[in-house]
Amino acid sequence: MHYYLDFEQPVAELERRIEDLRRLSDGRDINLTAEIKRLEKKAKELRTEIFSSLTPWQKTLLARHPERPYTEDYIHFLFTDFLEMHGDRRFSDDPAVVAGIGRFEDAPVVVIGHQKGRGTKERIIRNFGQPHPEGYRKALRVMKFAEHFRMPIITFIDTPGAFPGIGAEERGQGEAIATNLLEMSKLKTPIIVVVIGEGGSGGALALGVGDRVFMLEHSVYSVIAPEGCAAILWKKNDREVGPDDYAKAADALKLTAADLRKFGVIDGIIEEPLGGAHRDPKVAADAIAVIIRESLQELIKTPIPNLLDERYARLRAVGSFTERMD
């Protein structure tokens, strides 16, 4: 059984009825095929209607869906001979960041991504996908490895943000993120970035500087989570913020893939299966594979000096603003 978000409940009720009918007819002399097909068609139509008009806050909840595919899931579907590399050679390993080498359609590549973990035990080990400085330093070490051996880099972004704990700050969280931004901007190898879930603030940016940046259809990418934004802007002594405030903040943050494509922050949107990537992870992975293949074919042909110039120009062109002359 799937985990359903609040706005999916009408579909959930239909799909439960379908499962009940399947169990009822299993091994019995009862033909319920016609009724099951009728309900399946109705559920698909209802799901299409719901997912065609999701609000930014609903997309945020979908991006955090506990069944959504994570970096390791996409590594399983997309890459062969993956060998994970551990440690930053300074302090320790950080399980919130997965990094290693593998093959994409027989071509050697480096893969790096956030990993939230499944189940309480693994999520604690992975720190819920919130990296420490050593996670970013590990990522940079592997990126330098890729540059040295002329391997393209593919990063998967899915984090609520860098870990804000005292230990992380003591070990230079801000410096580690800033160093990654600087170094990624001038790495002499192609970089493809895919936001697969949450893209949270600097914790996402530290893996997000690339020649091509894409987002899955129901992923989000913003400077702060809607909850944090609402707490900063609207929290009062006599009132706590709630879901309505989160929805208002999500609208203002312009964090959806459509918004970020419009602003030029990303280069394209990758379509997800109806209902979200978790409904069919293999189909979602196949869609990502198409984008990686097309991007690599283009970027590998680009001379390194041109690649760096285009990356710099792309970064300078990000965003939109209006000048006022008062």
The other form holds:
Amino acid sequence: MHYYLDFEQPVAELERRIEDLRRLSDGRDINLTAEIKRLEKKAKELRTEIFSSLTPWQKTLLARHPERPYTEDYIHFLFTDFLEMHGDRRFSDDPAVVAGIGRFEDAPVVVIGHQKGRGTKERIIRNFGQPHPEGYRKALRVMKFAEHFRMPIITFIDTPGAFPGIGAEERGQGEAIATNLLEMSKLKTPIIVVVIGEGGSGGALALGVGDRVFMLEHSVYSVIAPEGCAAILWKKNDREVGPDDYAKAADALKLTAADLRKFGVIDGIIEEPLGGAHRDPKVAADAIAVIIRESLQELIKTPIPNLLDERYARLRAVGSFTERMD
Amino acid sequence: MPWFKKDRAIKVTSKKAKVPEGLWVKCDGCKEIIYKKEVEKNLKVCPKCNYHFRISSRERIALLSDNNTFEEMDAKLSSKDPLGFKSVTSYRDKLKESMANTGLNEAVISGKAEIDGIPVILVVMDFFFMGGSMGSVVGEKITRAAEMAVVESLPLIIVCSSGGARMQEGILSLMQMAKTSAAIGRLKDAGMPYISILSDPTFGGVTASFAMLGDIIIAEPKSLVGFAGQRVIEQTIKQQLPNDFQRAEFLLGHGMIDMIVDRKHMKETLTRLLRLLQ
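Please move on to the form predicted in complex with the partner chain, as the form predicted on its own is already shown.
What follows is the whole complex; the chain from before opens it.
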């Protein structure tokens, strides 16, 4: 049984009926194939229609879908010989960040990503994918390892944000993120970033500085979550905020892959299977593989000084302002 | 029927100390009512509890740089509204309002200055302009200042004061964190010193980028500095926060900053540092 979001209910209804018909025809003589085929076609059409016009808020919900493939799922599909590396060598090992080495089509690479966890128990262990400073420091340590052994880095972004807590502040959440931003901007090895789900603010960006940045079609990337934005804008003593406000905030924030492409923040959008990556994780992973392959081929050929200049230029160019010339 | 009805609401508010506009101010630190002139004479520091009031970027520049040495750079940069951001008031209106209220173009002023005769690049954020939030212009000005410090081989000093990244410019604000941090990275590679001064308050995307990247990090006493805001933390962990949580003294205790310096000693401390680094 799949988990359906509210806006998927019409499709869910059809798919339940198809399921019922299948069960009904199973092991009996009645042939319902024609009817099933007809409904399947209808479900596909309906799904295509719904998914071609998702609102930014619906995309946000889809990006957080509990069945959406996480970093570890993509590691499983994309890399062989993967070995996880643990710990920041300073304080602890943060399960909200996964890091390690493996092979991408025979070439050794370093892979790093946020990991949300599936099911209540793992979700808690992974802290819902919200890293503490030690998570970012582990990531940086492994990135330095990659630089040292000349391996390209591939990062997967999927977090609601860096964890807001007492320990996180005591151990320098801000400093940990800032240091990653600085260090990633001059790491002497290619970095490819793929936003696979939620790109939650600074906590996402701390793994997100690279030479190529891509987003999955239904992922989102924002300076603040729509809920937080709505609370700041509209929450007053006598007024609570709700889903309608979140939807408005999601519109205003321009957080979809298409928006970011338009702003020149990302290099491309990776198409997802119909209904979202969780409907067919293998297909989603294959699409990511194509992008990684192409990017690696280009980046490996680029001399490191040029690579770093281009990386700096890419960061340098982001922004929108006017400058009077009088 | 009595002639006058006692109004309870009025009675309640009258309990609170009402501060007459102009003459007196209430200290946010010790809640004492202090004669305003006395506070101003004391560099806007409470003479009773040493609470450092927030000051404008202009006041800060006057405090830190030698008289008439500050030459502003990049003064003609101003924000656009790349998202077409709409809420109760539009972003454009909010910008106009902030400009009118502060007389500033944006939430940061940058320029060349001298501190006790030593030339530096001085950047000062202004909390009174949209909470010192970092959008494209703030990010660009800080980046240019860091690049100028490299070109001119000058030390960089940034006085931080910000609620974080500016929501109204969405992802472009977020990316200013990476842009400014990369520029600081280049400054470090060039071997020029960067001194970061944290003033009340410094939060979010500013803490998580250039603010915490100083070769030397100094904070004003009792300044609130952190990544996540206290309300967000309380709502997330459902616990009461320690008393001095995210205060400068808390950061010093946890190894996050080098020193806490009173406003009245800030310039002198900078001078000593700059001489040692020359």
